[in-house]
Amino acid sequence: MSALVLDNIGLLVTNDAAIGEGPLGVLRDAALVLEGDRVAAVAPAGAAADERLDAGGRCVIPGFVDSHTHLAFAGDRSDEFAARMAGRPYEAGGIRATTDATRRASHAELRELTKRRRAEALRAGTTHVEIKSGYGLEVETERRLCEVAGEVTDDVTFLGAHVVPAEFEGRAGDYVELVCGRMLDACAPLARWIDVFCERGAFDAEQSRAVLVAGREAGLGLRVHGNQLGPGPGARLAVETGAASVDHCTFLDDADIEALAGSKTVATFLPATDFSTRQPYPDARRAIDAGVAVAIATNANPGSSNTTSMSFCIALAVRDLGMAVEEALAAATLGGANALRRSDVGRLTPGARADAAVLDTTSYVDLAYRPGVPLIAATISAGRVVEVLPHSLSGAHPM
């Protein structure tokens, strides 16, 4: 197999503190040695190879990965984000908005809009994404969103349990029944995951536990929305179910702390969400000291968070969430990794997928530093180059 190196970086970020300095493991002067889609090699500027690219000095990252996204859906609620920005609360029950556009959709329609988004994240840096349906609340379309999911992502998660649709309307039990049941049975050989919105408006602590053990009955590995509109039971039934993560997490109590800090469940924050939302940012600070692994995601969805750019929420992070930088790039990248429970991304090691993003920026620091601006020169998937910023790599082949 040819070796395709990507040479002259100025500053690595590995992820892995045996390789580099500090706990990104950062190496100057560096070298990826890319054979297929893995790392073969880390090594000093200059490494042999059969192809080369020139980073020209430039910063290189992991590629990001967002572990909470809901990029299957159709329809738009630009109307509602209006309006709550002229002062209306956000309420979970705007979910159904999108689930009669959803449903109103072709599978064709779907499978377009689905793969738009996720084109339009990994030009961001993005190089894996989780991805959650949600948006259809009845058996067939639940079905068809896990289907087109899992055509641009292995990471897919059923989440029939967002709300109850409105033709459940005052039969909450009958309706996770229904998802429990038939639903389950029709998504979990299309998902990886099952996910529940434990949050008032959606499904209480009881509820929602009947569904994580049904979707582990089945097979399906746990994820969590939780805390987010107010206190709640998400983040400690997440750490007694075993959940993977627990995800929002903007009202964590003394008790939620100390359950997540003595557990496996990864704390995934969603700052854009607190952002598109005007509720109060969470305090990542306090969580990362009381020793709470954590991660950052975008919750890309239509209602409350309509964004793929996981920058975005790294600047957020750092000035609303009380992380440092070297923190919050961790969390976009390892952070997601290991709440989607993955040794092969978030980091560049030998043996890892090749996935990286080529800042156009010396540092990593101006992801934070400078927010708003479009600093992915190129991004690199499973070793292939999307070129973002015409020329940006001397010998690019874009895909």
Given for the second form:
Amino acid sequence: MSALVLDNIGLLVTNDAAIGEGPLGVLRDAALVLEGDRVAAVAPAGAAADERLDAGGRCVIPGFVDSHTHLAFAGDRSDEFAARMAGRPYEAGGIRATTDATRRASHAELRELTKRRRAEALRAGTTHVEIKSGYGLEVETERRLCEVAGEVTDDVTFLGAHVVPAEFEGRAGDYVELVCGRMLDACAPLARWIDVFCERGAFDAEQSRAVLVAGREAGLGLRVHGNQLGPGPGARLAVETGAASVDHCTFLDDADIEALAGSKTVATFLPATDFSTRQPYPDARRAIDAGVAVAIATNANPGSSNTTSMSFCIALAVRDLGMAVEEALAAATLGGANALRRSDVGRLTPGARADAAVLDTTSYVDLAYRPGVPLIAATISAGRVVEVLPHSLSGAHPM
Ligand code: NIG
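Can I get the form predicted in complex with N-(iminomethyl)-L-glutamic acid as well, since the one above is the form predicted alone?
Then the entire complex follows, led off by the chain already shown.
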């Protein structure tokens, strides 16, 4: 197989402390040798290969792993956002508006919208995404959402238990039965994960547990939306059921932190949601210091966080969640991989998937230091090079 070398990397983040300096495993003046869709080697600059691309001294990081998105939906809720900015509080009920639009959309439309959003994320440096269903809330649309998500990622999450749809108002128990029965039967073959929104206004602890247990019996891994709008049982339920992650974590109390610290459940922070809903930011520092494994993700969705930018989430995590830049970068790459229980992404080490982001700068610190500036020069996804800034890999020096 012919090898491609990404050469003249000023600063390479591998996320492997055994390969380079510090917890990020950083190397200076390095080269990345790729064979097909895999990393073949990490080497000093000047490594030989069949084909050579010049990174021009830029910083190269593992591609972002966005472990929490809702990219499969139709419709727009910019009016709701504008109203919220004018003082109306965020409520989970807005999900139903997207459900109406999503149910009306054709399969071709849903496929096109999902692919377009996936492409947007790729241009922003995200090389792996998880995508949830959850805007169908009836069997066929949930199944269709899992199907279109599966066309762009192998981390598909069935989220039939997002909220109780209007037609089941006052009959949440009946809806949970549908989710755990016919809907799960239709979606489980297309998904890797099951998720539940365990929150006041969505599903309580008992209903959430029922959904998770049914999902596990159907062979799915578990994820939980929890502690988003207030304190609640989500984080502890995630630990109790052995979920891979509990996501949001805006309101964690001491007992939640203690439970998470003694578990393998990753606490995934979604700071763009707190930004877009004007909620308080969680204290990630407290969780990290207690020994909790953490990730950050975009939660890209039309209601509470309409962004695919992991760089923006890193900037927020550093500015407002108390993370060091290195911690935020690790949480956006390796942390996301851990939250998805994957060892093939989130790192640039031999054997890993050849997923990288080439920054148009010499240091990853700029991801937080220069918020809002488009810093992705190129993305490499499973060995395929996507130049975001034309000619950025021809050797020109970054700004
Ligand atoms: O993560 N928490 C539940 N689901 C989404 C909300 C999506 C929406 O408002 O449409 C979230 O914030």
